[in-house]
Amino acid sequence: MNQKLNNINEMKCQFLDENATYDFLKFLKGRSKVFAPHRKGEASYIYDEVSDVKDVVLQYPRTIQPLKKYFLPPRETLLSFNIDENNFTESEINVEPRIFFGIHAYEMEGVMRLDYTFEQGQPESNYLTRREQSTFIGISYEPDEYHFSKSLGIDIDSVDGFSLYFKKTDNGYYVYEIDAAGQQLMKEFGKGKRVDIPVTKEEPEFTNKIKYHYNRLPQIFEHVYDSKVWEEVAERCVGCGTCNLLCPTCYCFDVRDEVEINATEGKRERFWDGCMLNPFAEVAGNENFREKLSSRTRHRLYRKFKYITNKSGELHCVGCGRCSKYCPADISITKIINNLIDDYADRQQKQVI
């Protein structure tokens, strides 16, 4: 995987006050389409294309859906077909430059996890094509009670994948130039004030934490496959699949052929799918390999902390907290992990005795 770039203090930096930051957004809009966080209702946020820069929210906790929706759409037509003529036409994907502004570090890490997934084996061309000509501009944030990316090795100021990084200060933003593309953007914008040694605050404290160092988690999952924790979680879980569908690194989908009412024309479409949904593991004959909620929950977490990690070397949970924040049963992923750690520690203690 790409080497992480964490030492922003060694990077060139400029200062923009809040008004200049919105001027910078106008400048970006003059170059290409720009997507950024917007308010959705009274307490929620979404990524959306920027029409009026004043609608962009610079400080927000998280969006409802992850950034992956732009590269792996929730619903996508793969091809159209005609049964009478026995032919089909694949859907074309038009690639154009896009700038994604105001992205948190964990969100960027989620995109890079998907990059790894779709580059393996037979590369997924639709996803990879949409990833072309994408520029990402990061921004700092204040962690809330659901964020736990720090426990997974993702600092607020992790800048891998970004071209620019906006770090909040009292009266504006320090803008760090991460790569050549970012340097060129700031040069063309021309309104920043060069800062030699930025004075920054200490990184905010994360209140939501995992008990063990993240490097130990794959080892923990080697010993908790039959843990009582899975049944305890299943007693509360309703199997709605929200945790799957809002996860920035989940990538499973279902493919269906839908025939029009004329029984001649149709489309092949794919939809987001998830292992927490009951039909996900169904096969012919009404058999289901993971019929119980406990086994589905276990599979979901093993995908995040064990199975893919064994191949990629990285955890495939990024600590965004969406699954906990939006769970209708108020199930916390960090509590699950910490309970598994406690169960593991108890087992180890009994072996010693």
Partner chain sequence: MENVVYEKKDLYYPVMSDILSVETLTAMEKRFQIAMPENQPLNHKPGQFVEVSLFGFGEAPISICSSPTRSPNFELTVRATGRLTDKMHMLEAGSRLGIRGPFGHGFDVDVFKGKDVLFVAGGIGLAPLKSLIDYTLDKREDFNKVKIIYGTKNPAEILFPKAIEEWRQKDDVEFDMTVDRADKSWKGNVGVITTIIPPLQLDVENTVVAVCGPPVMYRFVLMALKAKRIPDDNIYISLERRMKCGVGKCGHCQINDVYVCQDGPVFHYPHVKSLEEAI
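Could the form predicted together with its partner chain be given as well, to go with the form predicted alone?
We keep it simple here and write out only the one chain, dropping partners and molecules.
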């Protein structure tokens, strides 16, 4: 699996205190649309367009929907049609430059995994057009009990994909210029204070971990297809699909035609869908090829750790912890993986004996 290129511990940076950071947001807002984390309800966060920089939350555990909502919207019109005239109009996808501020490393990796999906085979212009003209500015975070991206090779300070990276320090941020675009932004903003020697700072520990090194996971998945772990998970899973919908690398969709009240005009729309849902693998004749929750859960995990990985060379889980955090049945993906590892190790041992 890829070795990440940038190591910020060897890079010089600038310092912005908390107020200057908000000034920087204002500066960004003056240039283009800016999207950043906001509070939603009592205990949740979402990405949203910045209208007042004061509403931006800099430190947050994770948002409900991942960043994919901007490139693969939860609901999108593919085309509009007129039944009487039997013709359709293409839907315009206009993108203007967009800056995504306050993005965590795993989230950025999630976007890059999704890129793979929409680029390989027959590239899809809806997604790729929306992906154009996007600038990402990263930020560090405190991992909670659900994050485990480090176990998958994604450090808090992994900066691939970002133009700038904000690393939290006492009363402000160290700002790293990752690419030329980032450099340009900082130059124009002009209020950063140069920090002359590279700063080294310990990354906080992740409490949620996978037992084995991520390089070994595809190999584990070679051997656990018939593990009893799947049945154990299925006893508790209620098949709600939350884990699919909120996963930054899940992209399955459904397409439906809906007509207006005049029964003449209408739209062909696509919606996020998920392989955990009962009707997902149904075919004509009411046969369902993944009727059991155990086979659905297995399919979901195999798509994260094996099926796509075999082709792309990368794991398609980025360790954001959304599937576990939002699962109403408290099913934890790291527990599943660690149980699979135990099961595998057990069986290996029995074979040796």
